[in-house]
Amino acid sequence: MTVSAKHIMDHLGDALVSVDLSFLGEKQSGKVRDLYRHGDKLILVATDRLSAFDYILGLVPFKGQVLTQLSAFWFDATRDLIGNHLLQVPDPNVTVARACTPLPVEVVVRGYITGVTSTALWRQYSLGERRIYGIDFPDGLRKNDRLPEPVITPTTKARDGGHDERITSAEIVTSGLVPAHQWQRVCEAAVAIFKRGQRIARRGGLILVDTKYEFGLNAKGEVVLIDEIHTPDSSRYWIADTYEARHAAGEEPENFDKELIRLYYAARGYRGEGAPWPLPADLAVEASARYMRTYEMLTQNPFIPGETPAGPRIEQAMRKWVKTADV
């Protein structure tokens, strides 16, 4: 990996919590990104905040830069399959995007039967369900088996701190959440993007296991891909070289995403009840290294950390950008 653990540790104090860009307008803050609306454009600032268990646990140096630059890589690699909202990346942590109207569902695509949460395929299958998300699954599947074809398992978008809920494709259309013709376009694009993601990930030594996409409508009413794509925050990755042997032996695959955070807390007794303790420094360093290494494996390019602290750099870049945007 290009960046050493010492370098990451030395920059723990520089991790980006937030940045004030009030000259762009009113700020809205998500768990990881700060958002500004500037005319018909959306400015997304990816911070170094790490979210898990519906809590912000702490800061992971350079994480926001990885999310921004990796999403830009994937948007470019899939733009022939469907349009997306990306316009510019004026700073390593900043995405300038077309403002779109988000569709009210999250599109989860799964290539393997795995997971332990209430919305996960394996969780429901292990409880005896065979028709899940409106899809029929055969008997005899084992946890972490590859599925013959990727499947779409959508969820509603949680509101006010709630949890995502399972929903079927048929229910999305019949309830009026998304018109049939738009939902068909979403499903076709999601599977195509996922399959390309799997091919590119395998080239870098990773398996793209499952992922979450968000789609929206642009000013012309066309379905486009928005938010982020194939990052360690939104996707599950496994190490490809060891998957077959570990699976045959009944062992869990080697994960290569932010699952190491969840596993760390679970191994120490946290089961999602109450607020978890803050992210330890050594775990933040390990997570940072994993995010950067994932970037390098997927893009086949070295990760070059941006100048720190990132706040002044971002402000300078966006003041320069807004002058050209307003011309």
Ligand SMILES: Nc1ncnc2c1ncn2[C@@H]1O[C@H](COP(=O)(O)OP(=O)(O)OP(=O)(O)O)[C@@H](O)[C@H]1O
The other form holds:
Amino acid sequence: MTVSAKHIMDHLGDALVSVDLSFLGEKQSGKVRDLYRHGDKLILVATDRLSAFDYILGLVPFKGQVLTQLSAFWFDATRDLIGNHLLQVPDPNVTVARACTPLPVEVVVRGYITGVTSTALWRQYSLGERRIYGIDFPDGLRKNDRLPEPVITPTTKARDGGHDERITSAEIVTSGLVPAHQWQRVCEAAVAIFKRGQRIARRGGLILVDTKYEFGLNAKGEVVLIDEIHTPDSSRYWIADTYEARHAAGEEPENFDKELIRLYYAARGYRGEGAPWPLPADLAVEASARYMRTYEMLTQNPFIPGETPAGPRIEQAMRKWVKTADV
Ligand SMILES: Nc1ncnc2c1ncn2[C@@H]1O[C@H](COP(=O)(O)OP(=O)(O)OP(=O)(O)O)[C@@H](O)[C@H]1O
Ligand SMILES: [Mg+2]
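Condition change, the form predicted alone to the form predicted in complex with this ligand:
Below is the entire complex, every chain and molecule, led by the chain shown above.
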């Protein structure tokens, strides 16, 4: 890999918590990204904040850059299948997107039966359910089995502080959350980009296990892909080489995503109650290396860290951008 652990360690203090770009308008903050609405555009500044268990645990150097550049890679690699919101990347941490009206569902696509949380397929299946998210599953599946075809397991978008709830495709349409013709387009596109994602990931030695998409409507009322795509924050990845042997031996696959963080906390006694303790430095470095490595495996390009500290660099790039931006 092009960036060493020492380099990451040296840049721990430079990790980006936030940057004030009030000349672009009012800042809105998601857990990971800061957003500015600028005319018909939405500016997404990806910070280095790491969220897990619904908390911000700390900062992971270069994570915002990985999220931005990896999403841009995937938007390009899937634009023949569905239009998307990406317009420009004026700085390694900044996406200028078409502002859209988000559809009120999280579109989760799963290629394997796994997971432990209440919305996970394996959790429901292991409790004896065979009809999950309105989809029928056969008896005899084992944890981490590949599914014959990817399935769509949508959830509602949780309002502040709430948890995402399972919902079926039929309920989405009958409740009027999304009109039938739009939901059909979403489902076709989601499965198509997921399969493309699996193929490209496999080339880099990774299995794209599952992922979450967000879709929105553009000014013409067309369904487009928004938010982020196939990042380690929105997806589960496993190492491809060792999957078969480990699965056959009844072992868990080697994860290559944020699972590292969850396992670290779980191994030290965190049971999901109350605020977790802050992200330790060694774990931040390891996570950073893993985000960068994921970028390299998926894109087959070296990850070139942007100039640090990123804050002033982003401000400069956006002051320049705003002068040329036609609103
Ligand atoms: N093109 C777009 N138009 C309108 N809204 C968008 C667009 N792209 C992304 N968004 C919204 O911007 C926000 C991105 O911020 P972020 O991911 O940090 O927040 P979050 O979703 O609250 O957190 P988390 O992803 O951890 O659940 C999301 O609410 C997403 O729905
Ligand atoms: Mg989000």
